[in-house]
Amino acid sequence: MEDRTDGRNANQLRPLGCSRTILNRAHGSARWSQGNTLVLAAVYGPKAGTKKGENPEKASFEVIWKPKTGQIGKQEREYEMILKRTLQSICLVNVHPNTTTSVIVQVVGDDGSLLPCAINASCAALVDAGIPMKHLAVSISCGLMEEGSIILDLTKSEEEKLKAFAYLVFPNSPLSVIDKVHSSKEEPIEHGIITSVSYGAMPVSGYFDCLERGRAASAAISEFLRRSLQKQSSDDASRASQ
């Protein structure tokens, strides 16, 4: 297929950016960018008590989505729910029972792949806040072209033109801190998928192509996230020793 409007090939991701500890009053925070899509995530908590309807024997999460402009709508409510479920699935919810951790997502720029960008930002912010996690997670968008080819990391214009696309969340490589007691109760998902959201009419074969291509691309995002977290940790350690 031809190169895309921004000059990338089908498998090429936009430039990634990640920085942590950017908000002084939050317990953890991160800025994540993919091209011109930019999201800030702030974590507050865990604080005592769970909201009505939550299991007090486990830690709960709430996600508050703040659009760049205007009021929150149906799409943003759906994003809140997907993000909440994703974060609950990667965190150790038995470590701090009867607590609530709030994740505030602020959209700064939206040029496509907004939910994956928000998931990546939230994951980095949870690490910054020291929230106990089974593993990291990385998210990618995959689009199905008319002729059946797959493109990655969609821009806004691509999402509007494509007949079908998916947002996928994969576990980062299994550098897990989880112990055997927890792992025996949980499904091993090192080779699986955490979250999948599809839009439009996508044939099964196209979906599996998206999964395969997305999983391969997630390795590059995982490596970028790990390097970013390690660099910030070493920078923090060097500042502390001065």
Second form
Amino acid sequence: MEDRTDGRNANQLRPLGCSRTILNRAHGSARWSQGNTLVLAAVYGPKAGTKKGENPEKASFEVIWKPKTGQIGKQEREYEMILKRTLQSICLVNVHPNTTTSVIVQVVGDDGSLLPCAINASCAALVDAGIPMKHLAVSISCGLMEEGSIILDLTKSEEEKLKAFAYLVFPNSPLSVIDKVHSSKEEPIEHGIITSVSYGAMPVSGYFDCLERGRAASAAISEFLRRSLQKQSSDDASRASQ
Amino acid sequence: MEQRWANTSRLTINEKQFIEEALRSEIRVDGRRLYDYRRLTIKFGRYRCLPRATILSCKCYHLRFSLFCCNCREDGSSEVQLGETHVMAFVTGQLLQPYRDRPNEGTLAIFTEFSPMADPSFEPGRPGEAAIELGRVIDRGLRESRAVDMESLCVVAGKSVWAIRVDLHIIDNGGNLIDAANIAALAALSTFRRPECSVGGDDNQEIIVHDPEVRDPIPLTIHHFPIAVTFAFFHEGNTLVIDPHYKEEAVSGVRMTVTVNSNGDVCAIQKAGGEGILSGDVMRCLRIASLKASEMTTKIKEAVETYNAEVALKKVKRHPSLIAQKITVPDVEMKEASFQKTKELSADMENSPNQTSTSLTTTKDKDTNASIGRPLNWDPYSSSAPAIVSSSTLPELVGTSKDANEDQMMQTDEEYDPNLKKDQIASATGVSSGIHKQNSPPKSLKDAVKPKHKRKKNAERGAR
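Having seen the form predicted alone, can you show the form predicted in complex with the partner chain?
The complete assembly is shown below, putting the previous chain first.
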């Protein structure tokens, strides 16, 4: 199965698209597309008060996942839970205690890698809303083929055919001001993996291969994210004055 | 950050008083005149994944209904922006059992979702009053006024009909959701294509749903476009505005929505509560609404036409680059001449569908002389293909499968169609097997001309 159906090679991602500030009422909004998978995310917050059961000493997050058509089912609830935990770990929750930030995700097109796309979109929307964060989150899907090779950024048909695949979320690579030579001697600041959701059975070595490949790909995606966020930051200045 | 802590969905008293006072001098919040609509943008999207084997059959006796998976077809989807209001509509279709009292009609259902991202006051979960009201008004306008032809959606009377579902997602609430959602629903329904299905099989009870690549999907028949126009009243009914902004909606006590079409028929009127309005004012609103409705109808139709034309052009443009790779004809000059011809023809295809029939007859003579003339053979089909391509043949060209076996299978069933299709397929994707088959029977190409005209007529009937 060397050729992927859309002609990409194993390490190629689909064309990425990101645009910020697309909605007027929402405090922050972003649209993220990976090929034909398109997700719209909006952020409202921080609003006063926390829900019952949440820790009032920290900021809490509420995620609402809206599918394209049909009723909300268990799959949507699972996505909401994963997204909430991911966002809680990247945001600074002690800055605004006893507040609730709502993130609403709307699926516009689904062609595989839906959860990674949604995580990327939510992260961009949080940036657009100005919620304080430790670092950004970049998400990628990796599939494990029978012969042990890894393919990135799965489409829907690939997800259905593969025996095992995983959605991985990494922190974005930091932009270092100091010299490259200098920094290579020390350990990178953030090396951990934030979230991993795996489907199907895969051998341990296969999983670690996925992690390695995913981390390498996340560098490319975080580069793209940084560029697209910086490009629109000039519009931010004019909005802040309003 | 501080202003977010307050409840942002309520207006302050100052803002309310300002809006009311300004309206006395006919000044609106965003600088419009009283009867002006905001800027309207309609965008369409086609979200499709790779084609799969989709020939399903269902035995009606056992009442087993097979769902045609919505991912493979092209769903009608539209995104409408009316000023700050942003609405998305998705149309999908399924084969289901009809209602008992209407056994030979399809069904149309409208689902509205007030997404919490549209307004901080929208709660997730059960739809509130406003969501239900919006759904009902659009439902009355579209379904009960018979705007969409339901009888053509019947496949087997009493057993299986197409159930069309329209999902409206309100993404951004800038005011006047009903009008924007109505436009989105109309735009999505206009670009929706359902797969063709035929009744066949052994006992003539099986329903076969055809793959979009094998048979072109069919558009819905829409008889008229019901346009909703919302009015907001201020100062005890003395001032009325069209297309209220969300701040104006919060200030006004009374709102009325009138659904009319460009023929001047009133499809629905919705005025739920609030202060009373003089009947003379209601008549005035109806007159204003019918003017606005005809403007809006032309805008929607233009947007749909532009979109269909774009899609068609995209498919035709694929044609010249692929000819260069696959054709190995000794006569190089003729090939270039035909390139020019096809390029010109594709450029005017939208304007002059009549011309194509004349070019067809001229090239027909060339066919008999040049047996090699593969580039010449391209001409009749590629020139007439655009004429057929109003809407039905478009999807076929896009997603044509590269499966040569399928072509052969098709040939055994019907003699003429595969020649036509192969030519179109070859012109779109350059399948080499199609090209070779093209070469061998030059006589069958001429014979293929007749059924093509029939197809054209059917396609035109289906499209309009």
